[in-house]
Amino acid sequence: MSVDPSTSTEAGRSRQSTTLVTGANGEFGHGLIRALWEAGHRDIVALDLRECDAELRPMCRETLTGDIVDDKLVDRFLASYEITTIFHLAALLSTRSEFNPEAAHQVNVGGTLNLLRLAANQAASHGEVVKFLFPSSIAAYGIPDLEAKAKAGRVGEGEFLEPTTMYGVNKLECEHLGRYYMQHYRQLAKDRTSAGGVDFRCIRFPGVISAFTVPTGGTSDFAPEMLHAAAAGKPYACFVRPDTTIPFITMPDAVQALQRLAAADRSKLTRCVYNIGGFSPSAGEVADIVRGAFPDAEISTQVDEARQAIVDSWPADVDDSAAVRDWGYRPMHDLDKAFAEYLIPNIRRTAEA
């Protein structure tokens, strides 16, 4: 059923135990949400700012339709549920947030910070420690220029945080918010107990491909954006040069990720922040491929400057040594399985009904 929080009871009276998924409309949404689904999971909560879509409601305890940066409404969460795992996936896009960085800064800043006060409160409330999984983004790195691109290599989780996108910045400054309410929240009150009472844990993706959404025009999307449009016959300019090279992941990787690492033991995480990658083809490399699978395919090359920019100050492969290591991270797709056996056949059965 789909709930306005701001007149529900039902929760209030009983305060089940609650996993709290916000984004829920997106993609990474609904695979989430899936994947918990027939992981056994019966307690989700759905938030988004749209209703969210009929298919979810299923797998849903409830869904709810509201808005992160809304105060009132975390402050009813507390009142009404007893949260102890929140995946905070609610964010202003790459894109979007360079047209209006105020905005982005309120939405993506903001409602985690928010986020992140419902969970300390949560666990002040109920007594237990409330995970919360946040999805960063390789947005986060700036790399000064090509030849420092060249040298760095895999770029580890402490290199070259100098974000240029407002995007960026903002993952960048959550990263930190999430370790401070993690290990130093409030560590000057008097009435402060002990730190601990969120569990922060985030991924940094590299850009995430999917099979089944049509690209909105992201920083990243060079890659998806030649696969659908050439399954569309249309031709595609890409906006980047040849040689361009970033990490990409598939969508379900990036779901089983985030999975993994919410039920990982907190004992064996060494860091807050974790890299993953899946394969750094160049876009070149890409355009290959897609040409490969549908002979007809248009690509040219028509560089954007300001997005070539951008995506030249992203690593070219990231060091996920860590999150092997910690908490088994181990993606299904390499480039070969990510396009023979998930995104081609997809794409061209979706292109074709």
Given for the second form:
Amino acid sequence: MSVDPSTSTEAGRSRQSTTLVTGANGEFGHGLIRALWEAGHRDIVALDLRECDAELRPMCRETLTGDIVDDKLVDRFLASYEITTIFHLAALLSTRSEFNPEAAHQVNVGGTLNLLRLAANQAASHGEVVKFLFPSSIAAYGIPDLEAKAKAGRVGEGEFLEPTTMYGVNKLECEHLGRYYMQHYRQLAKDRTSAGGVDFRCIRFPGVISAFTVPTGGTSDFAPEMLHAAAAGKPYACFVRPDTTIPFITMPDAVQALQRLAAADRSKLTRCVYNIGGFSPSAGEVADIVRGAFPDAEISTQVDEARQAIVDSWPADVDDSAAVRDWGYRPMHDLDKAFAEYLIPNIRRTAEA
Ligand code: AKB
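Okay, that one was the form predicted alone. Can I see the form predicted in complex with 2-amino-3-ketobutyric acid (AKB) too?
Time for the whole complex; same chain goes first.
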């Protein structure tokens, strides 16, 4: 990573208490940084491969340009910041990762390893536990066929962990790395003081739909793409069959879940990795809702068999009872509210502005 001081909004300050957000320019990064700012955080340092978007800068103490795979990252950050929390959002998504699986592994796993090492070194340096919030994904699951998917119902955290995509493999590997850093890091080292320097907390997210941004490089993208194309008056050919079903949540619920897990009492957390669900419409149901809101929408189906197979390997629903019990996960939006109260009105407002 090359932290470029020229893109730093407030370079030069040293070892201030810091919340680090990687992948700041992504759609999740935008939503989370805004929510953290609104919750009163004035300690945000945002990192992205590209110069951070102008609208993020007023909400961040610093914005940095750099690559998480550069292992010098740890040393540079260690010298400059006292990091208390890391939201590690940077990743290459599932479709994009299949075009260059080795590069995806480098970014998704190598980058996470660097950040975990940073967290462990930071904890050792300032003597406080560093919280590490990590978004995993339903891509960590790999259900063998549609019959098994129909029978599986709400899939629990320990089931079907044989992902078929490089992204899913990477997410599962990172879940294990996080657990290792939290519970077993350097377990045989003579100078090891105790485990627990890294407080790893992870959510397996379903597909996420935002009213303000369209994702790129994912395989759950068919639902947000369909909606945003209709709002923009553009035709859309959906790449999965109308009966295809996976869970989704809205961006505000995704952001709120991450914040809620970050704020949870450690003693209440019985797992490192939590499922969260939302609503599970089929692609056909999404198309119907979109047509209801935008009667001129031109939505057709043009199945891409390879991407279809990926979505078919993901559960139709997940068991999120542990998240509900341990840290009070409670999404604001069910299917009706998601479209009627959040997605359609905000998309319309943006289009009219
Ligand atoms: C993707 O489609 O790759 C992501 C995900 C389900 O994690 N949106």
